[in-house]
Amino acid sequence: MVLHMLFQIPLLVLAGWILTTALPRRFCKAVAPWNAYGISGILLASLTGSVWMLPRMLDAAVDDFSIALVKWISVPFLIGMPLALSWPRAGFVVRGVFLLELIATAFRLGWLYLVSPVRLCNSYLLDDQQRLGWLLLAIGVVAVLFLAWQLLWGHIEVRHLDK
């Protein structure tokens, strides 16, 4: 479980990412309106972050070629990407809210994987689900250190797009 969602999902991640540098301008430049500010591809990202959090679809990628198939197909291409293409385009509030909503779903979906009785993925043993659970706290608490950090004794860019 610690594997599938904190190595598989974030390299699939960075997969798309990468992906991004063989898109052509053409494409790049027919995106940027409809991704003013990053927001939509950020929201895009978001969204289907959030279904592949699920405990039911990790389950469901773990016993289904096929849904695992979608998965290899739509993490990269409806989380990397986007992503890619919206975050230099953010603010520094989109970005701001986007990494604190990040952080607390890190922190809610490791409460919920340590506090929960029962197994939420079929697939994994309670152990693993716990596991998953402490290290997506520590994550939240790290992330939070290196924010605050950043935020106090950092260098924080602004970037504005010329029109």
Given for the second form:
Amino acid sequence: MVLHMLFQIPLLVLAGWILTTALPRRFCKAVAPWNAYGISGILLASLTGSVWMLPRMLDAAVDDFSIALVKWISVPFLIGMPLALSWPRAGFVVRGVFLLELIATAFRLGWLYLVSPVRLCNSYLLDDQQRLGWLLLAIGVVAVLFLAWQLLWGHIEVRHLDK
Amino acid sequence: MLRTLLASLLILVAGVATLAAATEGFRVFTAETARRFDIRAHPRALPSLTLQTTNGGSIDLLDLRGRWLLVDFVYTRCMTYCSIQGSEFSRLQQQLAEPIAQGKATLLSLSFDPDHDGPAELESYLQRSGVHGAGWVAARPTDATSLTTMMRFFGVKAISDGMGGFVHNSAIGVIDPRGRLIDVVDWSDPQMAARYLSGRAGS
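Switch from the form predicted alone to the form predicted together with its partner chain and print that structure.
What follows is the whole complex; the chain from before opens it.
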């Protein structure tokens, strides 16, 4: 479960992000007007991310090859790629909202996994679920500390393309 | 900006629709609830399944139609949950003594570890759990194909616990006299299964 959620899915996102560099410029230019401040892309990535956060979908991806295939395609192309196209365009507020929601999700899911007395996935053991809970809380704390440090002492410069 | 608004709205609608579909309208979030939801909405007709019982003889699951069946899934080496599960079934057997005696109900414990659980192991599981005579049958699927059919049909999944045992989504399947799996209830709440039965056992 830890490997699935904290390695496989992030790696698929990363793969999509990297693939974006191979996109023809014309394509990037064509989608730009539909993606002012990266709002559409970040929305697409967030919603796709929510689908793959459902315990039911994780189980289905383990048990059913066709669902696994949908995951391998949708995570890079509907999360990684839109994020890569949108992040440079996103302003301070859009980035802030996204990061805040990401951190809140890590805390929410982490807490849920820690306190749930039942297995949320039939494919994984309870101790795996609880380990994932701790890791998500730890990731949330580190992200908050990093952002706080950035806000207080860091140099924040958001140069986005939409001016 | 107008185009972004349009794109975002489309994405939002498609995303919420996908989430709604994936959760059966925001009611189902885990595979386990999805399985129960699906069974309640669409009762499943029992498949033909050859089972070997504790006396060594074979029966077909279909032969058990015509009465209420409460089914749970076990492996006899299990020393933790399953022992509680066993005593719950024992209590259920006492409570349902009347419909059982009238031939209106049977308890069925199916092993998903047929390599290990032969007739002798299943019999000792029944004895250990406190079986009260007839009305509680323990059986195992006879080959790998029947095991797969059984697991698929009931939606049971057993995974290794890393210590030579299994962890599985244990629950009690409720099968009506027409031979349809109509509900799955928590094994920790056998009264729910009993209520199901006592409410309709006479009909």
